[in-house]
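Here's a solo chain for you in structure tokens, the form predicted on its own.
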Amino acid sequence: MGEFLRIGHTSQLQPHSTSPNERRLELQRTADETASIIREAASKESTILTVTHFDADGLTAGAIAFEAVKRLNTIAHLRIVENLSEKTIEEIGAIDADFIMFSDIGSGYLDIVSKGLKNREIVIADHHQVLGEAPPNLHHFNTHLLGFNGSEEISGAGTAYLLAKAIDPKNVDLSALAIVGCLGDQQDKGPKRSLIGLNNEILEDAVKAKLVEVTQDLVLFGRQTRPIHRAIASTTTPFLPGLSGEEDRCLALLDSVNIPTKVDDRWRTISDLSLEEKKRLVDKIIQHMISLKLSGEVALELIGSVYTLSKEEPSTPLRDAREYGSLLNACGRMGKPGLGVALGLGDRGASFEEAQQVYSEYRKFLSKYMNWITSDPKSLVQKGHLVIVRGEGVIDENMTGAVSSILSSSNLFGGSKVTLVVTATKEGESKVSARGTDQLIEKGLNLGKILQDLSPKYGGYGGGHAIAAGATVERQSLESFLTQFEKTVESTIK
């Protein structure tokens, strides 16, 4: 959900009283006045970088960008980022471009990237919280600061792609991959896990062109390509304790409800399923959660809006929206971002098979993870609305968002807790991603501002989302950290 984004005095929205249709204008225009600087920026032939973050959201969004620049035949060059560092705007201050367009990144960095991009024409399109004020220089594209709520109405991808369909209406065909970038983004979160505001928009525009295709199903990860009991251990949004990463275990569940995993040699998918089975399965998973003593209301989020993208090759992983962004979100968490870029431009030879081969891998970990917090109490602190899980040489550093996001949206420990993932980075520094609940934003909660403030009083940086955001801070205060943001969020939410 693209970290360390800060928040400033310009990150609000639209004020209220601004009606829904003239805030559709004004982002239509908007976006129109920023395709026209593009596209004169190409007509002169000049060199355009993409610069895009590194999670699904962020590579989908650098995917749309780099193939509409790339569309108005002028040289184009892409940059995946974690984040954006004073030492990384120098890096890509070297890079020889004439001009520069973020993705899914840089709102909440306009400081550092007008201090140090000062030559360059800057484009930056993105859907975070803002910090600062843009320069001359900068052609500021943000659906959040026109009034549009960045973590459930319109995602990174979904952004680039308002501006790709704005520099030519052809672009329309890059809608499927802004659908996949929401949903990996998990920006489902109309009912029965539908989209809402312009990610349907969006959507609306990929099933006219007949690219995604809506129906109402089992949401599970292989829900057309994997054997049923591998289709359910896969799963991780929610997290199925004892059952996510448990195969053995899966396969017993079905035996106890007289599903048969097989006809002839062939495995059963859970595309094969009757309703009646379908049913049969999620009252036994509502059972079993509830002897562990956990709430059986998280298998119902497993009933909801499946996208089917029309074009992808059936029984394939990329056929499935959601499976689609999760095998990039993978690749931008264990390290092989440039993989997913690939997958988002077309290619579905080498770069389709490592990929896979990379998910199975970031499975295997998210599993290892989710089964020490749940099985060892030693794991996490829970301390009033706040709940902790140190995961300092356990949790890998880029895996910290993952782990908070999967643990909050499992309602593993109710819908009135902030989840705080710690780790320690390979610079020596402390990393904690938070993740809130809609009932917490409700009551005040800004996880973004509250980290956003807090961090550089502990020699680190930080931001994010209301809902969800992370930070980096010195190791020797991360403990006075803690203790201080604790304080925070229980005087907020009270």
The other form holds:
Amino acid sequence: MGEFLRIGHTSQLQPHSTSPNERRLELQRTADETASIIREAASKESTILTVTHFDADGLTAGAIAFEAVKRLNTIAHLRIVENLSEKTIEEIGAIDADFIMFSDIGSGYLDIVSKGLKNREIVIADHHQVLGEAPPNLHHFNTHLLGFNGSEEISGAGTAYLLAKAIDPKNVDLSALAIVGCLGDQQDKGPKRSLIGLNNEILEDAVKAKLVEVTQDLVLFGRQTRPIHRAIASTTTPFLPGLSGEEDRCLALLDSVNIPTKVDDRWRTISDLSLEEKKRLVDKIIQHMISLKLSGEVALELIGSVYTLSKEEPSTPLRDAREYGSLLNACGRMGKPGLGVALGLGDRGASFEEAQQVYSEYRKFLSKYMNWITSDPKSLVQKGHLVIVRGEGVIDENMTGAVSSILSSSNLFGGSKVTLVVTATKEGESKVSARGTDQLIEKGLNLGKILQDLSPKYGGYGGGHAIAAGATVERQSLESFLTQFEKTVESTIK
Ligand code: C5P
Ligand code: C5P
Ligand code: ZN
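Could I have the structure of this protein in the form predicted in complex with ligand C5P, to go alongside the form predicted on its own above?
After this comes the whole thing, all chains and molecules, with the earlier chain placed first.
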């Protein structure tokens, strides 16, 4: 194994001079080692508790980890959390389990996990940036630390999958869930929205197992299920100003390029369009963006890889891995995370119906927030490279990440900006969700590190990825935290 570079007090070990091949071998060695610890715990009939994060990636990670443990015929429990704090760790500690496995969460909180759970055996399978030290009872399987970028090459679900496959190669059937997780985490960062690195390796497993098919098409939400105008209006990645959330305007746009929306009495879907019609539609969306003085380039993100889950019923949102991910994000963020995991574990029928209801509510909340942000000048402050949305009293604390991601992809504020969505929590704290851009990351911006460093100084905790991170801070320290955050961002990217 090659040399490592120790960065600051975070003891973030980044492979420095290892070849991709060596890194892959080291990753496999760590996965195998961690898997044998889990198998051993199961062989002693331990009760294994999986703790996972509440977004789409976390719910799929949790479903994969829980299922892999259950298949070892041991007692398996699952707990879903919105964040880790001393309080959540205390609650986890009160659960009767000999062995605790964290998925998609934990690596940024090694100190509080180890302090709060001293007498347990712990595994953390995660893809976030690391903070703190792992004591001997904590087995750390962190794909980011092993040299794979946790915001574009590997998700939390992918990390859980690699571990599940090391536990038992038969677990390859869980690969499709890992694809849903990485798309839910917006990791389709390769050319034409392809997957890269370990995500792509997992995709190869899923394709080989005939679980996922990859084709090129328009990446619009509800490609096979919704009337075309609704599919355009429902698309928020990328966000299309004037079209996202605006069904009537989408109908008018289709009309202006002579694309019929119905055949007889049946609504046509994107999959019914001819290649020529699809081209006309994209060209028109580009023109629409340019007419709003926005970059037409964003619309090119509408063409790329789509991931079909072959075993899911045709004409349902679960058939498209991105839509499945959105459904799970909705479940997590609308307070129904258990429903999301149930879907991941194969529940359909009533669970699926309920998830669709939850999704429709989630869309209403997002539209309400976006309308407020775009119509009320008091909703936000623009300063240098920062756009700060003051969502106190409007935006729910569990929705800040979703709003920040959509805004960041919207290009509404021109150029390359850091988007920060702020709200107040029920506990009387302030929650922030930060999103950056590839351009700013290239300049050295690391939002996860900035929030890891700053939040404890303002009575809170935070972390995440370089491009997407979050934090909770004391309400009375928020303004000074924001001032310091702005200074740090500006000095990093100047
Ligand atoms: O906790 P987790 O890693 O799953 O959450 C990452 C969050 O950051 C998600 O909300 C995801 O959409 C966002 N993200 C992003 N761009 C990336 C990677 C993640 O906006 N490249
Ligand atoms: O909450 P939000 O979607 O903004 O989170 C973005 C990323 O930051 C996620 O990967 C999440 O796990 C991480 N995060 C964190 N600590 C927090 C809040 C968010 O590590 N207190
Ligand atoms: Zn994740």
